[in-house]
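Listed next as structure tokens is one chain, alone, in the form predicted alone.
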Amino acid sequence: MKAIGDTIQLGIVGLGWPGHRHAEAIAATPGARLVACADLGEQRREEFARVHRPDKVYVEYDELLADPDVDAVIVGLPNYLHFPATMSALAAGKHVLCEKPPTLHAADMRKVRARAKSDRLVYSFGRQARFDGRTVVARRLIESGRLGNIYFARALFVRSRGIPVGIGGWFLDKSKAGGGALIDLGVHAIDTAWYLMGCPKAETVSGTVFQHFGSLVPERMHYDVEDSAYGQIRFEGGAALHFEVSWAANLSDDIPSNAQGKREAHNTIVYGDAATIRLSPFGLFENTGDTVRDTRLEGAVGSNFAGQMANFVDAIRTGQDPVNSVDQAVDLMDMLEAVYRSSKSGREVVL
């Protein structure tokens, strides 16, 4: 592992939408600097270089990883490239922030953890929603004990019509995406609720995935992933988390419409014996004995991508675990994988 200077120098691999957001976050983070980028697509490279002006622009990510000026790498490639790109970056002595999902399989995530820890490199997985202003305030309230004993959470991320395709249709191909709505939206929904609950260890997982909306996929495209998933996770200590995720469903009118006029809802509710907190609309509902007191809350100010980047850079400097730690990435992949196993077997999975 190379010595770190006053400024953490970062490279971005994969220059799609997430790559641009990470570049903006680097620009907003004191002591961080974007020095390199890489992408196979010429148009993406040219657009990214025009907007963000990195010192060096590469085609292959191996070229970027060989650059001695790069201290850390952000991996924003399609899902199936997360594991090989991360392992190559770690082998090159680079710290890594990888977009979600961390890997396609829990076994691969364990290999990432082993390599990162053996080489004393920081690994963080992209879960910027942990740094959303409402999540930050909710976490503080929960850590202060305001909710009392947390016993249940509900995680919701549902769309009426919103099946992504990706370049070459990779979102629809299980061998490349790892899964469908669960690994795409469920990783957000489950992780946010789990994080607010304090990241307890999962004991059992029961879930079911469905594919009923293939007619919404462009003709002749391979489609072998789920478009919805539902289930429950039970944790040590007895708390439980219920999740509902969908790319496409015939949703009822209690689900609001998004800017495109299609029904969509993304919400997290955490229940405690002293109070319940809901992220959208952001509110606290406290037990006062014979009534419940409702309080509207305001989220903290700041960008979630910038908060995540600042935490990643700080972890590199201090050697402390980032908020999105490698151990939690393993646990999260265990839970997601268990949902698929439960659905296939028709039985609850014990972890």
Ligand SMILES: NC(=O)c1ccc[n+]([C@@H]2O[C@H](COP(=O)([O-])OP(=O)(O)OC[C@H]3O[C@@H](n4cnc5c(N)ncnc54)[C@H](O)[C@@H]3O)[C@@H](O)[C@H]2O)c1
Contents of the next structure:
Amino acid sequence: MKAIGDTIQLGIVGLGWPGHRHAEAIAATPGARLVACADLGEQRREEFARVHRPDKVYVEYDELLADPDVDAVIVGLPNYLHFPATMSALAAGKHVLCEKPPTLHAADMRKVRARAKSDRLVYSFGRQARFDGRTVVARRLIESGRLGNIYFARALFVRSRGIPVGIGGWFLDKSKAGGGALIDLGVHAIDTAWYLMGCPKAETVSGTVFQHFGSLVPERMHYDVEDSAYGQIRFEGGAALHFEVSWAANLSDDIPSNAQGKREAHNTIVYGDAATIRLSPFGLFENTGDTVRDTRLEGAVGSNFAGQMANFVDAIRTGQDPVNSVDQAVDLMDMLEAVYRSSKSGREVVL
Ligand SMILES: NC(=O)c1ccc[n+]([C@@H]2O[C@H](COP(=O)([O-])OP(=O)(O)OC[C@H]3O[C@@H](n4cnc5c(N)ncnc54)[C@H](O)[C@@H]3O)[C@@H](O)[C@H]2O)c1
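For comparison with the form predicted alone, would you give the structure of this protein in the form predicted in complex with this ligand?
Below: every chain and molecule of the assembly, starting with the one above.
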């Protein structure tokens, strides 16, 4: 492991939407500096360099990983490059924050964990929503015991018409993306609910994935991933999490429309024997005996990439696990992979 100076020097590989958000987060984090970036796309490099002004601009991610000035790397590459880029970065002695999903396969994530732990490097995965105002408030309330025993959670991330046909064709290709709606949106939905539940150990997974909206995908595009996924995860101690995710589904009119006029909802509801908490609208529903008392809660809405970056940089400095820890990345990949296995076999999967 390279000795860290006063300032932690970061590089970003992959300069799409998340690459920009991470650059803004670095700029907002005291003691962190963006020194380098890399992307194969000339336009992407130029636009990124114009806005964020890194010292060095590379093309291939490997070039950035060879730069001794870089202490830590943010991986914002397509999913199929998460594992090779993360392993190369760790081999080069860099700490890593990798976008979601952590890897395509749970077995790969175990290799990442083994390497990061043996080399005492920080690994974290991109789940900025854990740092959102509402999630932070909800987690605090749950940790304080206000919900009592948590026994169930509902994780919802549904779009009526949102198959990502516009961005890099790899999103729709199973060999490159690892999956469709589940890997893309389900990872957010499941992780937020699981995190609020306290990251219990999954014991069994029963899920089904569907593809019914191929007609919305241009014929020239390869489309072999699911456009929706539904299922349930049971945890040690008996709690369960139910998830519902879709890129495309004929959603009913209780789901509101987004700015593009397409139905979309994203929500997490966690049930405890003393109270239930819902992120959107943000509220607490407490057991008062005969009835339930409703309380509106306050918490900032929106993705907190800056909070996530501050936590990553702090973990590098202190050697403490980041909030989005390497062990949790393994558990998350185990759950996602088990949904696909369960769907394929038509059976519940025991982890
Ligand atoms: N956290 C979030 O909310 C969030 C949102 C969107 C995307 N993501 C994740 O971020 C990742 C990237 O998504 P995206 O939408 O920006 O994808 P994208 O395809 O638009 O961007 C990926 C970039 O990687 C570059 N690239 C590919 N191979 C490279 C190489 N060998 N060297 C250097 N650059 C290379 C491409 O040129 C491209 O610009 C995905 O894993 C996705 O799941 C996360």
